[in-house]
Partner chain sequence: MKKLLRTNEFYIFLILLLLCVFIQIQSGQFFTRNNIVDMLRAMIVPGIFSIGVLMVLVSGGIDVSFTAIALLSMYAATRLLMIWHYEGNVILAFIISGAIGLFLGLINAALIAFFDLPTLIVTLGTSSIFTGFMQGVLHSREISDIPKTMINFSKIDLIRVYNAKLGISSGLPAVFLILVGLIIIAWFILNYTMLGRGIYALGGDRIAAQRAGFNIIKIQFFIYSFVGFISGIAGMTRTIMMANLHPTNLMGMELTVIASVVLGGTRITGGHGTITGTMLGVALVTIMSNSLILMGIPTFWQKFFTGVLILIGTGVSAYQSMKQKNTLHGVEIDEKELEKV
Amino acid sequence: MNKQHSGELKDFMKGFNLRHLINQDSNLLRLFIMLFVVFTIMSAVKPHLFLKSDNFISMAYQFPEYGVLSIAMMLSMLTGGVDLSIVGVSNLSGILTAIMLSKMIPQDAAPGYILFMIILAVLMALAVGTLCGLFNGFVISKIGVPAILATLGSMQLFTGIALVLTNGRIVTGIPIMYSNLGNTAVWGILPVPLILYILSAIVISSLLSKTSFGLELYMMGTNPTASRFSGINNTKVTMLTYMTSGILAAVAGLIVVARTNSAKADFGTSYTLQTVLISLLGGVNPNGGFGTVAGVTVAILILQFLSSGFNMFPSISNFIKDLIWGLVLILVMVFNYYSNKYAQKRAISKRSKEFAQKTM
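Can you give just this one chain, in the form predicted on its own?
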């Protein structure tokens, strides 16, 4: 290995060094403390249930689908926008996959043919996610519709298409091979959904920290006017961002279909709120320009530990959980607001002192 490649490898590995990540995002230390506190409380309250290996295996299958959606949401928020259509894209991709697999594979099909059709269906789902994302990016960047309104409308559009295709019914009859492939545990310990989440996190993290696209995305999110005058094509960056968000949503749809062995138009309606909550908790600035995959990942684990803990209390229903997520979302936004305000005051005070010392 020559020196250049060795240096590139060191730079790549540096991106996944914990100390380096904390130096990049001071919010991470706070998140790790929260993760430790939540884990300790749940372990102390229900040790015989929470600390069981079955519980952790179950969590490894549960969080990847909304974890991948959270990364998709984070990307759109980095631009200063939001993507409310990710669940609609996920369901539409999943439904088209399920229809293709259930209608085009005969009962007595050979395993090789089934595998070939599964590969085709996966590629089709990713293509659907890409087109949906490009549609969002076009409406936002070319037509100029605010992201929240554009994706609210496309969410209804994609969900409507899914409802028309299925007449509101659940799509079943998917070959069992698809579920087996999607729920296999590699080496007996790594579920495929978890591997897909890890791959998505690594790819997006590298895309944001190692490529010019990532730099342009952060610059545009921080100040779109300045980025335009510095030569960045904001339209292109926006369309690429929402296209990537759509692909990730399609990946989440494929994971859901594998886990449930079915697809329906209204699956995961609560995920939109959860992904926004995770992104904000993970330190993503809703005004754009700041946020990391590492922060979002730790936030996902915090919410998964909380969710698993709540499931151990039969008296806490799903309605109460939605209420709790809503309250947590408001508290996180209020905390982030005052935290940012305090940080700005400290920065101004520090600069004033430095200026005073120089002029003395």
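For comparison with the form predicted on its own, provide the form predicted in complex with its partner chain.
Here we give the lone chain, stripped of any partners or molecules.
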């Protein structure tokens, strides 16, 4: 029993072993090299600004909100779909949280009561995310609408509901106790949003690699027909996937509300395409079936280093970032095209050599 347990632990630790991960996946190695190159260039050009602990702390506050969204996007892309509604879900649950926290807590409430309401609001936000995700999953798997259209429609729907709820205005008046969560760090170094990101990453990566649901998800993404005939309930897997992505979107919404101390129906609309970009850069196959949380995490760091680095050049406008991100995306795709072609060629020549040896 004890032995088995330690074996499991070893397996578990293997997941975090860098070398093991890199051996598994040449894409991750490429990403680490890219990360290193970006880091080195930024550090070399602006060492007095980039290599400051302040800089890294501010990055740790910045990336979790779109980081969690990127993991959500990755999940839907693993099934071969895409979830364009995550920003809508995140804003909707954020707005409901903000409304609840600002309207239902009296001015002179006791700290205990405020805490209770915060927990209630967080649970409600997660429930809203779950429902929105289930709705997407239902439309995609039961009605058969292609994911891109279904989530395009539900994005408008969720954003529409958020707009109607707020009349297009910003919701403010959130108790300080809650907004403190978004702007403080545990032990002075671990910002709460960062902790939430790490938690989501660990949960999702173990969900994908340690559970049968994860295996079914990858199989369905690779070939839905084959997975159906091997006894996998595709409808259920799709529903669960979009539900998880909805929950993650709600988590991102909670982070945004805590960080900005407000909620708005059209917050972060550019995040939709940004998260697709991050997923692709992180090696997620847009046709489904391939991609890891580790890859996405490194991609997030690359983009965060790039954008924080560019912020240090006042002469470069913010808009150049769009240009560079687009270029990076296309270059990565073209590079993948050539490397896949090369790998294919090598595999074919190897097989034909083996074949020749056998026949001789």
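Positions refer to the first chain, counted from 1. All values reported here derive from a predicted model rather than from experimental measurement. We call the rigid core whatever largest set of C-alpha positions still superposes within 1.5 Å between the two forms.
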Q. Which angle, in degrees, describes the smaller rigid part turning against the larger between the two forms?
A. 7
